[in-house]
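This document opens with one chain alone, in structure tokens, the form predicted on its own.
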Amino acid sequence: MTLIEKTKKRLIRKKLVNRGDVLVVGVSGGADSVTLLYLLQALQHELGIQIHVAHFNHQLRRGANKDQVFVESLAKKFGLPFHTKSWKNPKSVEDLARKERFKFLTETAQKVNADAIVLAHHKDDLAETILMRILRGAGLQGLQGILSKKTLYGYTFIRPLLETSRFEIESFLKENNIPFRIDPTNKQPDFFRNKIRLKLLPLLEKEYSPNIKELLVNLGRNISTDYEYLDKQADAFFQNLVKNPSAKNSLQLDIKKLKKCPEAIERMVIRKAIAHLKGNTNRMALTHLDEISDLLDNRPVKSIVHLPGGIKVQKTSTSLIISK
């Protein structure tokens, strides 16, 4: 089987599209996206699709103006809108960095009236987040490292190359003649990714497991069923623990009913909670949910605990406020 007919038979089994979606596709001119483009635009006729290319020019590095007259070239030899965003603040961290492409992506999905955005993660790049999240101490919920299909902030993330390794790329793109741009940075073991690349999964797959990446591809995958089982669960518990589920600064959370929860689901309804108001729950560790355990079992009424993010919570003698 081909990439091509891999990748179509991915996008139709997992339904990560469906006919007359428009579809703003992340390219940053790299071996990975660069074969992520190629393939939808080989099925595009096929699906039903329209493809955007959306480039976000970081400027951390040279070379980065000429990555992004590679892409504008490639979508043109494609016949596809090309969108670009060049930033103006180079001098600031990758971190920072992440959050403004991600900003550009979405707004350029807005304007086109797009129906999902496409990110070019592929297998090795899964194992490489779940080994990540394991060192960071992270739950369940990171441990599910990426998905192929998520919706945050009212947008919807689809990923079809999580199936499909480093190998299978490189090897796709050096069969077709395919050229793409090398960024010099993804050698450089400054970065915490970078390392466990370039240092602790060689390490592993030589002294260890030889095949450690589908090992960890494999525990995501278990985690993530599991963890869409008990994510249903906390959903059906949290509408019958909210007292105002339409707040948008403040929800209440009924103590008596909250504290009959098992205790993995007492959290994952806090977590909701917090995510309801924050927009995320980043920055919260189990240090927290602990802080807030002991809050609901030991201390008196009007006690108050602050999270990250600006988020309060405070106990009365029936509901635990939790608030912005």
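If you're wondering where the values come from, they're calculated on a predicted model, not measured in any experiment. Residue numbers count along the first chain shown, from 1. First, how it differs from the form predicted together with a further copy of the same chain.
Seen as two rigid parts moving between the two forms, the chain keeps Pro179 and Leu47 on one side of the split.
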The other form holds:
2 protein chains.
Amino acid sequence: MTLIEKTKKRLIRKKLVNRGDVLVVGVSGGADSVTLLYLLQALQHELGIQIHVAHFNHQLRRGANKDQVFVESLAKKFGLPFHTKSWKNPKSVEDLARKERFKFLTETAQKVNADAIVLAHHKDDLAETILMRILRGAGLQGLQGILSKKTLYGYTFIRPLLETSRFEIESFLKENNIPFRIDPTNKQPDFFRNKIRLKLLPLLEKEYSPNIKELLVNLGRNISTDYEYLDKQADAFFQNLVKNPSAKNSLQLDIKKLKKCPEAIERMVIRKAIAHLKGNTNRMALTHLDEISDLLDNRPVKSIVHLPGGIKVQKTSTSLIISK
Amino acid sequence: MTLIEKTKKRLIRKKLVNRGDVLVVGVSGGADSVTLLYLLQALQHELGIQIHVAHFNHQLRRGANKDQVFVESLAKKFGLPFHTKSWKNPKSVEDLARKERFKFLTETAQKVNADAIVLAHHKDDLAETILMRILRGAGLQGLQGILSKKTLYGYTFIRPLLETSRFEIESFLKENNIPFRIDPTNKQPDFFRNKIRLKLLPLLEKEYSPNIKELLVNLGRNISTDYEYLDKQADAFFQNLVKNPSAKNSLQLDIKKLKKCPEAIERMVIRKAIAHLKGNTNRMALTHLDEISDLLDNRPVKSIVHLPGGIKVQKTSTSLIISK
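Rather than the form predicted on its own that you just supplied, could I have the structure of the form predicted together with a further copy of the same chain?
First the chain shown before, then all remaining chains and molecules of the complex.
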């Protein structure tokens, strides 16, 4: 099966796209996103999808403008609408650039009334991400890695290449004589992710586990299925024990019901409450959840636990009050 | 808090021992098990436990007999019953030795009518185990790592030092001037586990994640809570959809009910059925579960999937028949 056929099969089987969908495809000009664009445009009529090309010019390095010209001409060649934004920030940092790129993509999606934003993350990215999360500390949620379909702030993101290896992408480009741009910063091992890709993964492959990438990807798949189920279960408990579900600044959880939850559910419900208040559970570690358990089980009424991001958890005789 | 006090607290909080318990403590004579024995004997009257010392002499290396003499004199010093078995096998291999040691410990437990077998695994062992399982491929079940209490073939195993680091153990021995035996094979990086301990973990600590051990241990704790919940849920589904739960060679699962299970549960139910038939799910990989899913959803009646360990899965119009 060619990579085009495989991608088509995946898009359909995983229900990533529907006939009539408008898609915003993020294209940096590198090997991965160029492959993604070739594959999608080859399938556009068959799948009944409409493609917009979106290029974020972060101006972070020499050659950034050439990248833009390259992607623009590619879009022209395929007769596809092209969107770009040039980001000039004197204090350019990776993290900020990522946020700006996200903003650009969602704004473009809104402008063209898109059904989804398509990103070029592939199997090797997924393995790297999972390994990175293990090294930085993660629970079940983090170890899911990158999902092939995800809704964030009301936008749907799809990643059709998540089962395609970097090797397959390179072979596809070579076989079809497709030019692409090289991002020299990908080869600098001083970024944490690059160091994992360029040094740690090859070491692990050579000395410890020849198919480590495959194993990490499978671990992520395994865990995301389990997490999905746990998350659904916890949702039902959450609805049942939150006394004021529509409140925005302070949630009251029924202590009696909370104590009856299995431990795994108790922890997920607490995380859900925090996500409800501040949009995410970043920086929430196991020690924080342990402290809340201790508050619930052992500490006297009126005790308070402070969590990262300005979240406060207070115990009353009947409720656990979580507020920001 | 001293290590003795900490250990006492853990034994009680985690309900690892009960007053009146008879315990068989596995003592090799190395730092970990010698510490374990000192701690337990210091607590024996307070906790109301009765200790038997069990030493397995594997005869695998020089000094094995000296180890035995050392442990025997230690037991004598404490006035504790001593049990030993000398294992002579010309084709000595690590794996086989482990099995024989397990057999010796359970036989001793049976002989003295013990409530539990106590092992000296500590926090660093746990971190190593989890990393090893990641490198060899594991799902949720494997990533739990080592459990502080576990029942296997009807025997209860407890591990009171699982939250104690190797550093704490060494400090305890030094502070109290306690002699112990050194196992030179622990320093040979040619065993996979030793290589992880002596090379990979220090590298990860230095270059990627200074508190990797802590993170791995927390990952294991997180996952074991979640796994425990999933396992209980899956049990209920399993009871409900197995048509012949007391059969030993062939289980019939109701296809209609199985298809209605969430994916995470479906997979756990299949694993349970296999464990029911052959005692474990060793060598069952994600690809096998994928194949069974495909059998369930797409393949015609009478199709068969063969699994490792001689397990056969056949589809009929109403059942999935799993047999050995």
